[in-house]
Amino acid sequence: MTHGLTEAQFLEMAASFLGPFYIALAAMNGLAAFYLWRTNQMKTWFKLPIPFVGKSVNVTNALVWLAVGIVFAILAAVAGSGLASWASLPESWREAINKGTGPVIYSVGTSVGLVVLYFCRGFFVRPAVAWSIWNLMWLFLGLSMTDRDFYEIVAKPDNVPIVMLVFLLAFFTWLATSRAVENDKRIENGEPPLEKLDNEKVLVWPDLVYIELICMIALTAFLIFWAIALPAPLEEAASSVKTPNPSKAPWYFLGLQEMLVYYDPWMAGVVLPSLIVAGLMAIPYIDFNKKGNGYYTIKERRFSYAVFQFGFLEMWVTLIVLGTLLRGPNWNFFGPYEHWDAHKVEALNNVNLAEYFWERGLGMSLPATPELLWLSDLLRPFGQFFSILFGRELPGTLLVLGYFVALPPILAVFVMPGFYKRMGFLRFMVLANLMLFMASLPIKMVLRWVFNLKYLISIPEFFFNF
């Protein structure tokens, strides 16, 4: 996209985007300040003494956001007047970010981030805090757009939706959480949730019909604007000999493609997606908690909330972001400001559990596959498969069987007896197995990072690797 452009030409291109971008952000903060002022929601954060006069000004939230708006306006001017390179992150920071990131830091970092957000939600939903984070997210995007490698990947037309998804999810997660926090407080005080206050009935014409109409017009306008601003991608005509590197599925499936790093295609592409769909469908039937129906709450349904958020935000969305924005040629990891170099080599020396066990542990060679010539042709594959499974691959087989067969009863008796009692055998087993499958991905990730473990069970003779 930026191929063949000199640095100056590239910056000019970036500036044509950044000018309007920063102006919009300035307007956003200006409107916020205006709104706080008009609705009398101004709060004095601190008093700033004016030197020599002996008086002091009340620095209110509205004033602060106004100042932030002015900063964005200045950035717009800087970016718009050909000085876009000033409005960027320092080279040393970018280097540090590139060096410091990798699949491990990324995955662990986002997980820890979510946990912190969850436990400190009371703090993060406060409007001033949330608004600051919101501004910082946009600022980070803007400052990064002057980096060629970052621009190249984020502004790729088919990647733009992911950027939108990230911002929309941030917004809606804030909205839902702030209501849930408020509702939880109300419920603790014996008050009904906010939603109960709007219990009166209104006529659908005009109240709903007009909302729908306005939404439709606004959406149409937005789509037309998007369509004019960003041409749909059309690359060269298809060729079966020129394989692009990296070859990527459409962005919404890149979480699955990312799983291919840890799982074979039969798991990442077939079994796990089927289980995701089945698991989603099972949610209403395994969540026996009657509370929290029809209003936002967290405290009344901590368990289902935490499981779903982990599954959706961490295992689905952040994996997609990783797969789309940070995986380059040969599916190597590239930092956000790193050039996608097709020649980057990453040493892959992953080891199967059986090799660890027989070769490194016991110092012998892997047991050979039995021929089983005495079995009929029809039965021989079965015989061979199971003799490998319980022979060469025994350590992994025991671990996996233990995980899926022995863990659920242990959970039922020792960890979640309350759940088991209320759910009954079948429902509890479904819940336990779905959760164990979900947890198997992070577990495999950690095993890979820590032990370079490739497969727990590896039977390539039968395409069966787990």
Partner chain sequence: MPGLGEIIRESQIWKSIFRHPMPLDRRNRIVVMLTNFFLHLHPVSIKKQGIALSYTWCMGGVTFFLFLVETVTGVLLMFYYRPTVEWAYTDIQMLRDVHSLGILREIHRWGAHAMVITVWLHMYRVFLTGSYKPPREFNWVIGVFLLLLTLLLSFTGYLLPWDQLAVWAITVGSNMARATPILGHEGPGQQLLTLGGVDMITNASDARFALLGAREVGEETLNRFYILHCIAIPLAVALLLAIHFWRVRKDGGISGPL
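Please move on to the form predicted alone, as the form predicted in complex with the partner chain is already shown.
If you are looking for partners or other molecules, they are not here, because only the chain is given.
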């Protein structure tokens, strides 16, 4: 995209985007200030002292966002005047972000961030706080677009919709969460949820169909302008002689492609996706909580909310972002401001658990597999498989069996006894095993990046690895 361009030519190209970009952000904050002023929602933000007078002025939300809009207008002027490099992140910041987006920090950090957002949701759903974060996200994107390597990734026609989806997901997550927090407060005060107050009936025609028609026309116009502004991300015909590096799946399959790093194809491409579909189908049968039907709530459905947000945001959306922005040539990890060097080689000596246990732990060679000639030709493969499973791979077998067989009863007795009593044996075991399968992915990710652990059970003789 920017290959062959000098630094000045690249900055000029970036400025053609950043000028309108910052103008749009300035208009966005100007409209927000106007809305707060007209609706009289100008709560005091902070007190601004006046020099030489000794007085202070109450600065309201409207004035704060008007000032933010002026700042964005100044950035638009700076970008449009050929000084786009002035409005960029410092080099030290970019290097720190590159180091802070390594696989371990990314995997653990996103989980910790999700926990913080959950427990501090009352703070983050405040309109002023959410609008501040929203502006900071857009500002971060604008300041980063002056970096050639970041621009190469984000401005790629394939990736532009993904970046937009991230911002839309942040907005709608805030919208639903703020509604749930408000409903929880109302329920605690003995008031009905907000959805209960809206009992107005809407006719399909003309009310609903009319709105859908307007949305259809607006979306069609948007897609037309989109097709004019962005070239179609079509490449040359597929060839076995020349393959893209990195060769990535469509964005909605990037999560599955990332799982292939930690699991065998049969597990990542067949078993886990099937369990996702089966788990979604099982929700109505294992859900015993009748609250929260028809209205947003978190406190009345803490467990369901936490599991869904972890499964969707942490184990799907973050994997899509990881595969889009951080996975480069040879499927290596790259920071968002790091050049995608196809010659970068990371020597990863991944080791199976059996090697850790027998060779490194006990200092002995891997146990040999017996021939089992006394079995018939039909039963001999099964016998060899189980002799390997409970011989050479005994440590991993015991660990996996303990995880999927011994852990659910422990959860039923000591961790979730209330769930077990209300759900019964069968429903609870289905729930527990679905949760354990879901948790196995982040566990394997951390084990791979921290200990270079490849497989817990590795039986390549029968194409069975876990």
